[in-house]
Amino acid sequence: MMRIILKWGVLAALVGMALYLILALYAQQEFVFAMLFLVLTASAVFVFVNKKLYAHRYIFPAIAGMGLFVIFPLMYTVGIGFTNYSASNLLSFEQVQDNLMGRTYQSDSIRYDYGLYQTDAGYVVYLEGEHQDLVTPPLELDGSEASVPVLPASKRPTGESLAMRDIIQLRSNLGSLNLLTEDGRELSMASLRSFAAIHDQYTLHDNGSITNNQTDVTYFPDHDTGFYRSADGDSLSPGWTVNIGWDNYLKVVSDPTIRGPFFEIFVWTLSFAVATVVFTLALGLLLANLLQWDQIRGKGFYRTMLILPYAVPAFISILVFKGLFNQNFGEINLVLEGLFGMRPDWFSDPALARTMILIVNTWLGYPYMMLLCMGLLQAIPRDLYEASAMDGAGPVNNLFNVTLPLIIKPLMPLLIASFAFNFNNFVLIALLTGGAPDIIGASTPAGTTDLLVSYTYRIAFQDSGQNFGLAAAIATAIFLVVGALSLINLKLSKVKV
């Protein structure tokens, strides 16, 4: 009995905490996340309470984790791709309206020069107007006063007004004052020498439009673009998030300033991933064959030394190569200049920058391929090579007629995994070139060495015009491309999926 009570008590406590989290998310208007945790909580209770689903409770944490960290982010990204979500369209319509209605401006026509006096009762602000002077009651000016009434002044306070250096020391407390006149006007500090009247920047009308009280221009809410717009086409920032359908996806193929860089980066990304797999496999297989050669002594030492690049953290190796390829002081250019009298522009020439990336990535990736090939080569019967030698075949013939046909099928899933990894190799690009050199004429941050993943990152997080919607659309395209290419490769290699 005690065990049952404890069981249901723990379950009730966990459900209570989950419901508290859901309500907190809902109160913060995070409706999507609130719905996600509601679904996860309901499904968890259903699985763990229903005796018929007893066996499923052991796999439920893995399924919930996949839904929370894989499926939900993917669906959320796809959803953002259909919106104008960006640095200028982060808020909801109500939040944008509240933001605009909360703006104020200071009037130049109603302005008072002032003097600050220190009396026995406290500080006094004396305002000198064109038609009437005003004065405040004694103040502490310790930051506790917010709204202070001002009354007509019959005479100036006795003594000398404080010097400018004293006003500068008190400017933060003076700046927080709101002085209220008898006719309902609000005055605030406009400069170190004057106070001015505060007015609402915008007036909201019943039809949802707003008017700028300074310029008398009226703006209407445009729910297609997510901005308040005037009749002349001017817009107000910030904007709000709206659904724009397939616009982000169509931009990729219709806007020349996006289409050109996107397809250039796509071709380079595909070429980079394929070339990396080919180069690392070729070098890894060559070294694995050499390490299998009976004539070589000290194989353990060579094997250890050749695996070392795999043991060193990738970011360290990348930064070391960045220094080696430095155009002015790098050791590689110093050697090339000494031998051939040339100093290649590794980071400013697109072709050389891409060549450098392939060299570095081949160095980083060959140990993995070498380890795979070493294991597979040991599984090939020696009799096949002996029979091939009796037929007069040499090492090259053995490689293409015996070795490759026997190891390529078990290697194929790993080669596909390597292709997918390098297709999204963000760290290499971010640390080595940062995507540079830039593509001329692109309307979004784009470089000739950018991969699609780094290109997407730069669109989302670089510069002030962060366009999360366009980045999400490109990220969705990357997912579909990588998934399709991987599936095609698996089908062609006849690996069961």
The other form holds:
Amino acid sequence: MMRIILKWGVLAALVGMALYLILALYAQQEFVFAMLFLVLTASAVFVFVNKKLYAHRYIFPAIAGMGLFVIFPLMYTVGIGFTNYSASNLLSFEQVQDNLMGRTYQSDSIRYDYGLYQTDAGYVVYLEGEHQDLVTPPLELDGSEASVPVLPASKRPTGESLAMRDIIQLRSNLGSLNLLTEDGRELSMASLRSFAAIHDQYTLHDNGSITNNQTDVTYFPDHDTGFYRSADGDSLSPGWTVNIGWDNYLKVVSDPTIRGPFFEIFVWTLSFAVATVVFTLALGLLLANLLQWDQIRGKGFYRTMLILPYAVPAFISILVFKGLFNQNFGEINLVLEGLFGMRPDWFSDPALARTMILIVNTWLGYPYMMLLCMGLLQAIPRDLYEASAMDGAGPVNNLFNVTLPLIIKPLMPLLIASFAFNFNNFVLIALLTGGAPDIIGASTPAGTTDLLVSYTYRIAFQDSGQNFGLAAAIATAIFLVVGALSLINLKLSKVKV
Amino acid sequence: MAMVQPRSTKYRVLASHLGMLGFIVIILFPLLMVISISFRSGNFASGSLLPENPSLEHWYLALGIPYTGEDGTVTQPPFPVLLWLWNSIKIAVVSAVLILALSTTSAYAFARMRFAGKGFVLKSMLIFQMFPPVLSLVALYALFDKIGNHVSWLGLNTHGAVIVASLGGMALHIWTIKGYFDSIDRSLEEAAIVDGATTWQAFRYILLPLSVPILVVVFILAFIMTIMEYPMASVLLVDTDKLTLAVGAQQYLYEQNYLWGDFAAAAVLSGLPITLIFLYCQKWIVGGLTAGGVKG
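Now that we've seen the form predicted on its own, could you pull up the form predicted together with the partner chain?
Whole complex next, starting from this chain.
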């Protein structure tokens, strides 16, 4: 009985929390996210209440985790790829309108010179107008007062008139004052010597257009570009996020300042991934063969030494290489200068930077291949090598005619996984070169050593532009590549479930 | 032992030994270098590969102790390395516990129960696991931004967000554990169920105790993977005192503020425990990595 009460209590509490989150998100017009959590909560309740779905209770948390943090972000990203979501078009239309309508400017015509008086009850601001003087009630001026009514007055308050030096000290607290006159006007500090009336910058019309009250220019909302635009073509920032269809994809294909770098980076990404797989496999297979050879003693020692690069956390060893390859202080250039008298510029020459990346990645990746190959080599029957030795075959013959044909099939899915991993090897590039050296003539951040993933990351998160839409479009293209690879992989590895 | 041995075998064995030793020297050069640099005085001094006047200044700074030089100048530690290490360990332990608990129960259902859509779900998990989270960072960032407005401990710049986000990567572990469960005979559990045990009891008191080895492996794997996670933490965490080691360590090597010696000491200090854990567990880890997931 207790258990049942406990169970339902916990369930009710969780559902209550989820409902709170959903309603809060809905109230903030975050419909996509409200929907996401609604679906999640509903399916959770369904699975945990329905007796028939007992088995699904076990897998629900894992599936929900994947749905929330893998599948939903993936679909959301694909969706962003069709919008102009970026640093300049970050908000929704309503938020942009609120932002613009909240803007004000200070009038040139309605101005008051003022004096600040210290009376027994506090500070008093006395405004001298052309027709009518105004006075505030006594104030503390400690920054807590925002809106203060002012009343018509005819004589200056009694008390000490403060000098400019004291006014300067109280400047920020004076600046936060909003003085409300009896006829509904708002005044704020315009300079150290004057207060001026505040006007709304824009007036909203029924048809959605807005007029700038200062310049009398009218702006119309343009839902194709996500900006308020005037007849002259001027646009107001901020803009809002709109759907722009395939424009991001077209940009990648047609804009030469994006197409050029994109193509270069794509080719480099492919070559990097292929080269990494080939180098690590060649090295790993060679070492695995040596370690399998029964004539070699001290295998345990060799094995431990050889997998050390795999055991050190990658983010540390990549940074170690970054320091060692440093042009001026790096130990690698120190050694090279001592031996050959040269100081290669590893980080600013594109070819050298790419060479360095391949060296580092081979260092990082060969132990994995070696371990895989060792496992697979053990499965090859010894007598096959006996037979080939009888026929007079050497090691090279053995490798290509016995070993490779036997291990290539189980190895293939692992090689494809390794290819996919390196195709998206973000950490290596982000920590080692950050994409540098830059590609000249690119309109987005793009470097000669950037992989598609790091290129996408930089478009989305690096300094200028923050073009989330474009980044998402490129990410979608990469999703397709990865999806195709993993499907092939699934076929090849004949996964049984 | 092979019966047929060519005459040149002796030289080939010797050549293999020499070749491997030479290779190991090259491979270990970066690691040995870093240890040596961590004892070298100053951040810019280059000169010899072995430190000429060994100094512990970088080690003091890495351990968070201000270092007083010979001329009396006091250097403050540039970054809170130990705090970063602690953050990393905290996040990794909590993540690993959660991942282990959730993937074990899922793997149990996948291994022992029949239900609709089982094959489909298992296969889709394998496919989705290959999509790198770095590509959907914009969406993840937005997701945690929105959640954080209402649930503050899950928002941006919190460890809660990093921990929860790591739960997206459970498929690999589910496959590993399921592979192990599949290899355990199910007759014991069936006998228990015949005797009146519930499914949960059969799982909790019979299968789990038998699976301790694989659970240890998965825990360590999940722990190491979370410690090494970089892209997600780099976007979600902002404040210096919230960073994980993987995100913070790169700050030593900014071009404007290049602290090569300090980095070396911090790297050895924080990298060594993880390396040792990995080496100690490598047999099981490798088995889990290669055999557990994909059985060809």
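Predicted model, so just to flag it, every value in this text is computed and none were measured. Residue numbers count along the first chain shown, from 1. Definition used throughout: the rigid core is the maximal C-alpha set that superposes within 1.5 Å between two forms.
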property	result
Displaced residue check between these two forms: Ala477, CA, 2 Å or over, core reference	no
Core-superposed comparison between these two forms, Tyr85 Cα displacement 2 Å or beyond	no
Ile110 C-alpha shift between these two forms of 2 Å or more, rigid core reference	yes
Per-residue C-alpha deviation between these two forms [Asn213; rigid core superposition; Å]	2.7
